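One chain is shown next in structure tokens, namely the form predicted alone.
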Amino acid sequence: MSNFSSIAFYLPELLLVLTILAVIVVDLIPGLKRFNWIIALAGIVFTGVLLYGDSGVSESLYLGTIASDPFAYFFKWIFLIAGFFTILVSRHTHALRGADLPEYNALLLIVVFGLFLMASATNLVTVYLGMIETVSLPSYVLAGILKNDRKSNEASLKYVIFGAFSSGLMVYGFSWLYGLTGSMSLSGIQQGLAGVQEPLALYMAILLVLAGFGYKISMVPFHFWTPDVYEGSPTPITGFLSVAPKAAGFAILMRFFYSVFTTNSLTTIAGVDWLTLIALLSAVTMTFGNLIALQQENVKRMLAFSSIAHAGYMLMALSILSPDAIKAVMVYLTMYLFMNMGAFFMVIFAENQLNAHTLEDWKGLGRKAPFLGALMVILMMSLTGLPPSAGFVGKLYLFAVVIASKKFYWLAIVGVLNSVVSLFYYFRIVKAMWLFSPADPKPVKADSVIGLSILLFTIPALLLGIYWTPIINLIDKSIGF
């Protein structure tokens, strides 16, 4: 479709430009200032009315270069979601208090932009825009927005770093496909390779391209920035890189090898077993998260390395070549945003009230603050995938896959073993808070705005561990690329 064709199927993507222009503008006029965020969580919701609209078009934009389809439809109302709660908690967290707001609203909103184009990108230059250009480079500004804080400026040190490493990695693969097929296009590099007689150069390139991919969703061996900024950013935007960009990831993810490593047939292209790889790579992120999420004392750096398990846990669908297998990573991402930003919230209430950073300071919070610390071991549950809670379904779907495709039994048996172990530091969480008595037995009450937001996260992560079917639903009409 013609660029100028394509803009009535753009239409969301433009307001979310238009909402960031305005939250620029408006920050320069000191009457109109305090409205900022008013302005960019009102910029969400009128984009979601527009996404709704246009949710049942499929259609390919500006020369084939981004994808209008149900598949990225999914995906941006996950990152909608986030971002709405982050800008809406984030004006209620003692930690970003000295932090230039109206910047910090605009470069989540562009973040957010980056993340649908992501979701849409059909072609290696709207791959590598999204991922790098409109993504990564804000979300190094979001993690050290807190300029005077040491750990915030490491973050975003680290954050670079790591980021322009695995980014450059993944460019260089991106140029040996290119050269293997003189295409940009992903469907025209799929089709290229269907001719390609050195398997050597394919699989140069698929390492190369993972290690892009991978340092997105925090896949082992890419994962080594994750704990250290969770530790250091801005919690709400800890609890916002843990769920969208890790969703974003998978989504180009997905798309990208689906698209190009396989045939129409669904076998690998050229005969090139990706497959195992992943499947390796599945079972090492998830033991690596896990188990050193055992030794960690600090939660946000516990919750840092159980979201390199979660990574793993997908990536263990991902090793099968199945529209199932697309199914049930979208089923599991959409448990996961519920029950793991619910507990970044719970965090945030944590640091608010009591200054708490470690399991030491969350002793006796439960008896404190009963009905949240009740709601906190609902998310514990639903992260660890006990029933009845959204993460069992979400696990059920993840295993179920691995196990009908009788192919990687052990790695169904890996990931069973390692949902055992997670249960070990998730309850470590619980049993601090109720096990413990207090040392000031003063109740404490969170935040009106930051309570119901725990409120409204943990209900989909129990109810949809009861009644699942309208998220199926809404699921299998969008697996189509």
The other form holds:
Amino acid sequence: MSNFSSIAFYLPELLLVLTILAVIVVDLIPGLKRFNWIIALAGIVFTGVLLYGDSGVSESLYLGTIASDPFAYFFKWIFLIAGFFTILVSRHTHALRGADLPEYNALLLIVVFGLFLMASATNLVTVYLGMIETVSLPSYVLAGILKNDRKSNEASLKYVIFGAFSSGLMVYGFSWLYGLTGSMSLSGIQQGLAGVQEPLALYMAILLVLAGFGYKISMVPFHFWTPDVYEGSPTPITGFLSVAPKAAGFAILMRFFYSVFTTNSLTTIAGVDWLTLIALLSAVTMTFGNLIALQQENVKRMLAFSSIAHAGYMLMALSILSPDAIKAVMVYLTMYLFMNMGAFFMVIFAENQLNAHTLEDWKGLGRKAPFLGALMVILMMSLTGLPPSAGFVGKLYLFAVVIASKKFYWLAIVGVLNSVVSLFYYFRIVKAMWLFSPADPKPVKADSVIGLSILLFTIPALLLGIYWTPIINLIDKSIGF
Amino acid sequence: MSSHILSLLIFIPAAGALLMLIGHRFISGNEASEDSGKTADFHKWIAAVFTGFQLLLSVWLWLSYVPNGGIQFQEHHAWIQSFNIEYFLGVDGLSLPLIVLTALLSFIGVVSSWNIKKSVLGYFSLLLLLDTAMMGVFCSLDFFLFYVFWELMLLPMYFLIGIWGGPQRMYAAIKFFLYTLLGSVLMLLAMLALYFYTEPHSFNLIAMIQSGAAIRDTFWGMDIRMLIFVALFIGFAIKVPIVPFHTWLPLAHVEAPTAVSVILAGVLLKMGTYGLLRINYPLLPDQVYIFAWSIALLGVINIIWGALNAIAQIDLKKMVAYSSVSHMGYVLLGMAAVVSTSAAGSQAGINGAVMQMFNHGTITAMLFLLVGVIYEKVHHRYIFFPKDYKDPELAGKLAFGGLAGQLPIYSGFVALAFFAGLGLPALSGFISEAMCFIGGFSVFRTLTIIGTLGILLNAIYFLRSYMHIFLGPVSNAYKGLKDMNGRELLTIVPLAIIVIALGVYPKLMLDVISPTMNSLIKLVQSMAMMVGIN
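Moving on from the form predicted alone, please list the structure of the form predicted in complex with the partner chain.
To see the whole picture, the full complex is given below, headed by that same chain.
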């Protein structure tokens, strides 16, 4: 479709861009400055409205560089929900009080826009544009937005260095692909690769591309930035980074590997077995993330390592070539959105009200705030993957894919053993909250917005574990790309 | 009404827990004071009324159950269509005794926890949630549903041990949690594998049994049937617990509050053997034949190892905990007898195993309750004080002695429970243990003969500890002790009646379980033939 006629299918993104501009302009007008967050939130809501009207369209836009398809559509909702609540919660985060919020909101919206681009990119150039220019660069600034906090500065710098390194590798991989096929579009590359006679060159390209995507989803060995960035960033940003870019990373990973490195009859392209590679990386990623998380005393850092492990679980399904694998990852990401962001909201609550960072500080929190404490137990249960919870359903789908293929049984065993390991550290939080008596038993009340956000994210984390047919129906409609 | 009775049975306690949470806000007002007397009473009574009602329902279920009627009170609804998960409940002769046991012990657990002071709301709501989960496990006939309830038990148990337990409660709670989760995740994988081997894919246990014989596959040179069997077996073995997976049990028991110990030993341990009989046996009967000798061996190891450990204990509760390990060994030995070629042997073994599950539930509940009674009175439960006891004068000395004269009623009930535990004829334990041995002897002669040593060892620790506690001169420290009160009697007497009644007239129980179990034996033996073993 030509550039001009594509605009009609690109309205949600355009509205996002307008919102970004509006937030920046409003920032300059003294009287209106404080309304910037309302504009940002309203922009997201109306983007959602426009997106809702878009459903079911499958078009290739802008001369085949961007797709508007059900697959991207599904991910856009994850980005919108994550973005909306991050902006909302940030206003009530005490640590962010000194920061320049209009700038912050604008950057966050730019990231959301970039994530939209990532999920729908079908050309090497748009992949790069989405991933690096529009997602990573503002993310570096957001991680370092607390200018006077040394950890925040460290986070930003590490993020930049690792980001630059891995995107360099990725672009190098792109150049191999271009050299092998002479095409920039994903479908063109797939066709070109079918006749490729140099499996080694192709393997090289796959490895390099995987480095770039692996960085986004914090896959071992491209995870080194994760703990420091997650710990140093302001907590709402950590929650956002742990969910939205990770989802986008998986979106692009699945689109890329399924439409470039996979033939139309669902076999690996040119006989290059990248599935075993993914299986190995999956096992290493989850095991590493979990084992290191065991030793953490800082709750935020623990959740950071655990998010590495979650990436490992999801990769497990991608080592199997089947539509069910994509579906399973999408189910897991949906569940993960709720349970992980909910947990980070709880961290914000603990930081706000009690200045609590380590497990030691969290002791007795359940007694001081019983309701939120109980919600946190549900979230931890869900992250561990105990039924009945959303996390369990997510894991159920992932394991089902592996078991159904009858191929990597060993990977499934590694996966469940990792779940057991993760129980230990997630329940260290529960233990700190409930099994110790607080030094000061005075009840603490959460800021109503934070408390409500925790509740809103815990309800699906529990209910989707009991009845998840609506999510499955939604995802069944969203698989095509 | 009758078609929803199982749902009712499962969710009554959960409804009670919900009512407590809602009622708490109204009674205590907005500023939740830490359990004033009024709210505490409210919670206790809610728990007692709801579990009491559940108990009545379960008795009604028992009375209206038709022994030869197959699976009854079925409820069948689609739950998650895309994964073919069903809400499928039903009762047969295997689950019925355990359902009654669960309801009974939950009620008794509530009554025996009347003096709980710490966070009454949390305690009773978790206890009721645990009750719901246990009941769900025994009523489910859909593997997925079974699994959800199975896992749902872990969380309340973790908190019940972790918050209301003894000094090492946190370690005990997480150890229990990790062990059982390790078992159940392996079960999850086996469950998924079975799902994909069932055509059309289903978690329905009846459908799984029908297509179970058709599973033929290998993985890395190993028979997939064996892998599934072993994965399930480990999951259930941890729960039983089968030596060497038993180390979580003594710790959890020693740290747990009395009511939780009662439920843990009385109901949770039975889930391991229940799962084996419900899932492993009918689904993979050929593997039962392959592993029968190993199961019998593990049973005998359990009997001997548990008894030897019990002899070595100076903590009364730990002794009772190890006696559970020993007693569950009889169940395994009886279960292994399914491969017996003589019909009498296999029937005695399997029926004896199920009876032993029920009887051990009641006997061990009595034992733990009685330990709890003395603990509440004197705040320790040592037979001998340990060598490093805080009071050096008492260290290493006999802790009690001569209590029989001081507490005649108490010592009478302890004598009854101890004798039931060591298998004295005319008490229920004797019947089921004898049946397990009869069954075992018809196939595994040598093993069974070694196993009978367990009876002797059981007698050693029960009789010796009885002597140390109740006979001899009474120490001055315990002169003023009061005997059991009405509430304590209310928890013990029903169990005592059951123990005597089933000891004198075991037909009461056998009539209910034997039709189901005999058809299970037929199923296992004929299916094993079909698959090609035997």
